[in-house]
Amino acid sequence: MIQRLLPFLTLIALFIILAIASPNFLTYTNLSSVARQTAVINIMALGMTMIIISGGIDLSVGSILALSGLLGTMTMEKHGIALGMVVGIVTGTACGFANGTLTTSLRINPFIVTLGTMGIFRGMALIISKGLPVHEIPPAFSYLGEGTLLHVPFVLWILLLCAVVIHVLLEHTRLGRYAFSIGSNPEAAYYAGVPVRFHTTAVYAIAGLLTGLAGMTEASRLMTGQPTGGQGYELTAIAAVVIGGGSLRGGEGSVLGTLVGAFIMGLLANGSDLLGTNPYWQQVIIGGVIILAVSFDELRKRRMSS
């Protein structure tokens, strides 16, 4: 139980240390900023925690988010937000289809598929952009990613509305239950009649749609297209969904916790910026975090079976 109450002390306890150390931190323009920052990891990290759920991986969003973002920007450059937005979000779920159809069609490990698609993703971002940003995007794209509505940042209704999908998803649909069942033991699953193949496709699917619309996000809070965007954001989405419970074994991991991983994430980095802390520590504090994260779930899975 205090392993499951971890996460939340955590994110209390560094929410305060935060308010103490700095007099910047309490601000409506930083908090404002923590909460537009670290939803784009947080729409990320929620497709994280049903692909971890069920037992898989994957090393690709970075960049999809990339290859997403570049392609939405390129079509409003000519054809408008709405278009836009539709092939942004388009392209993640085909990138997300992708990972789950090799995955299960090649029975090959994610980890695998996922590596040799990251580069893929990542290369085709690259080539169709020469290498060069997207610049020229409609102004009103930026109310997406920067906009308000009743003074709380547009782009936390949007992070609420896709935890509040995803919770309904994951707990009170045959998908969620399925997912549970295949993360657990897969084999299991198979043999009691569920349609691995089908839902692990699935899962992936969900994933890269919201991966593609965090690339939307991040593209109007930037007002740019970046075909080199979003790296490293697959370490940072895999810490939030370990930090908040899931188990990388699979069969574990909630939404509630995963976005409490994921503000603890941006907390750090927010914090780290504020106290003047050399930037390049916040990947040693990542990595760090997430050996003691998994190592804390070893601990607690050898004492249940013991």
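What we label the rigid core is the largest C-alpha set whose atoms superpose within 1.5 Å from one form to the other. Because the structure is predicted, anything quoted here is derived from the model rather than measured. Residue numbers count along the first chain shown, from 1. What changes on going to the form predicted together with its partner chain:
- With the core superposed, Y28 shows a C-alpha displacement below 2 Å between these two forms.
- A displacement of less than 2 angstroms separates the C-alpha positions of I16 between these two forms, with the rigid core held in common.
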Second form
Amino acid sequence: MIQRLLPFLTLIALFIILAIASPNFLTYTNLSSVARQTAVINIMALGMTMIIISGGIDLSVGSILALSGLLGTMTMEKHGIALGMVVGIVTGTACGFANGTLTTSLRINPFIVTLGTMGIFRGMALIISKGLPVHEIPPAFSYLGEGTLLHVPFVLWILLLCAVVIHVLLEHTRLGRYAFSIGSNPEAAYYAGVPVRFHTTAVYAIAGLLTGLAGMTEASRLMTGQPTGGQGYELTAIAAVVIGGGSLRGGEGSVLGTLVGAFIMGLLANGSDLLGTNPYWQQVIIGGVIILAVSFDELRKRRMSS
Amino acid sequence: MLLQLKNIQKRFGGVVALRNGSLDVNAGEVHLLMGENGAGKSTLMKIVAGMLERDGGEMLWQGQGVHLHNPVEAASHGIAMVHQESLLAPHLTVAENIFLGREPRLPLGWVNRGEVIQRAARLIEDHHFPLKAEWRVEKLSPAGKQMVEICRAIQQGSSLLIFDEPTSSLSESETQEVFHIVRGLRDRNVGVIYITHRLEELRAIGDRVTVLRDGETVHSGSMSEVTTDQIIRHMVGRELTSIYSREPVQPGEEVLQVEHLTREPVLKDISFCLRAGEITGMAGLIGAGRTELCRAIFGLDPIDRGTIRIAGKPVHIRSPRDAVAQGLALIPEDRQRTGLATALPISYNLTLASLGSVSRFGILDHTAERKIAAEYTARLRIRAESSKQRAGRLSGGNQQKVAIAKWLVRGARIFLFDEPTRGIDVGAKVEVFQVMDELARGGAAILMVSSEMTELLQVADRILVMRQGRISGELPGRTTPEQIMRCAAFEVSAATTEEHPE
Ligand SMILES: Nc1ncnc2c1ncn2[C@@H]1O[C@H](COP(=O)(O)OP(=O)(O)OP(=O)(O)O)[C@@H](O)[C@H]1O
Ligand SMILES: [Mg+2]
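Taking the form predicted on its own as the starting point, write out the structure of the form predicted together with its partner chain.
Below, the chain from earlier opens the complete complex, with every other chain and molecule after it.
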């Protein structure tokens, strides 16, 4: 039990340490900026949680984020915010759907498929934009990423909503249960008559939808549509899931764990900024934390099952 | 005295697997280890074979206290084990698996491949197993894997051999071969510990018996001094009859008709029918094509020719989903691989095939699910802390029970049971028969593939026999083992050269 709570305790410890070490940490400005930064990754990581639970992986989410942010903001230039949002989210969903369809119909490992689409989606973003970012965005759009509701950053409400929805999806619906069983033993699911392809594709599509939303949030925060944005986000999202107890072997993971994992990553980055740590060292520290967290988790599992 | 275990204790987290395991084995005897599913037999044996470390108690090997930390240390004492679950490397060949870790070497550490294959082939041939040294293990049926495990253990063990349910997926003739091996070992003064849930095996090879119940040794003595019923009573701690006999039912109409079903080269022109209310048994040797037949009907393998009719209408079944939609259920033979999600809770596994009935508009009804889980864990006496426990942490037999229960939970019109009682204890066997009987009385048609003749004779209303991909006979339920054998038997040499085991 203690070990299962480890990520949670780590988060709290990190919070306390930073509160003591830096006077600027516990300020409204800082905390809300941490929240905003983490929210984008967090929304993506929720989709990644579903994918990893179902035994898959998606390396293309960083590219999807850029493509949907770009198409969304381009639409916004001429047709307004609402349509732009829709286009961004639909783009993400379509990309996820493509990933799911490719893995299930070609029966190729999702690692390979999404390694391919990572390049394809990024290339599409660059071709469409000719490599240039979109800047002409209606100013009101910034509310999504920078606004507040009841003194809380608006993105946090969105994150909360997404987290609840995905949690319910995973724990209380047939889709979620099938995702767990496909991830834990795809053959057993197939023998049981589970529509494996349909549900696998659905999981990727839902993750795509969330990534599209994250893409719009990112665009709103920066008030640009960047064809080169989101690089390396896929790894941060995967790390958040894994730190939160998700297993790359499939069948394991939770929304709460992923939230905690993403916030740990967020606090580490923020903490190093506040304490003036060399940004090169930041990467080393974060990499170390990932390995440490996962090895603790493995140790726990081995002790339980040997 | 070869091996003495005194008061061995072992716990897994909060679960006490062994509280007082005691056992002593002499050289040159076959010692039976009996107990219900989850009694701690495999755990005790894994401690002897160096795969688990004990928490307490003493182990004396030839009079000396020892503590074995890994299987290599155990092997250096001449201890080897045939495991209940296959622990083979699936991507390697039969020969490579048999010699894994102890390959004959050439200078510079090269493995002498030729010799590996030759020696493996000789070993296989000596025991008349229908295997080939070059086959890849992942392609083998559970029976094939079990035979590889046996070859590997006899290759390694020189003083003490542990057989953990070696025959659970073997049929009559292979079982006889295992007995032959065991007797040969005894004659060479090797100690043998033998675990089984097949009662008819006890008298055939056992010299002495030790019974475990709830992790405790409750009886130990010579086989000549106890009756089988007494052993059962020690195992379950209550009165229980192992004799099951089914009241036959007047069969209804033909629900499933199979006509000229062919899938080269394993199934040849197969025609039969299943009737509502009837339990049709299916006998045959390993490799006769019984599992292939079930797989083909269930849409797992494509068929070349033939028609399948359900309730008179021809159907095309191309995947398990189609089969399920047509009211079919398959309880597959290889349940470890195809039946169980080991990382998930028992309750998830139990309802996986019937989520439709515990959900509405895609939303799960956790209360209904808990009720089902509670009912079936109690009925089949699945030994678990709670139904939230991961299925992978159950004992081998309890995992089997979960996999079977999953299909019992789901209603279907036609059930294909492939070796339904493999690995489960006496009490649970009777429960499974009772559930099958209830299903049949409720109007389901049941095909029961089994390699255990006694249970076919107890349960089936009618017995089909398969031989080399064909149906070679149909016998009434009250037939004799000899009759079945006569229909099933064929020249062993043909099987070893031509056919891949199931
Ligand atoms: N890895 C594990 N983690 C937790 N509990 C375990 C583990 N392995 C076994 N157990 C528990 O220990 C008990 C004894 O298991 P064991 O495998 O020794 O039973 P067994 O007598 O071999 O049963 P079977 O006839 O089903 O093979 C069971 O209650 C089981 O749930
Ligand atoms: Mg066992």
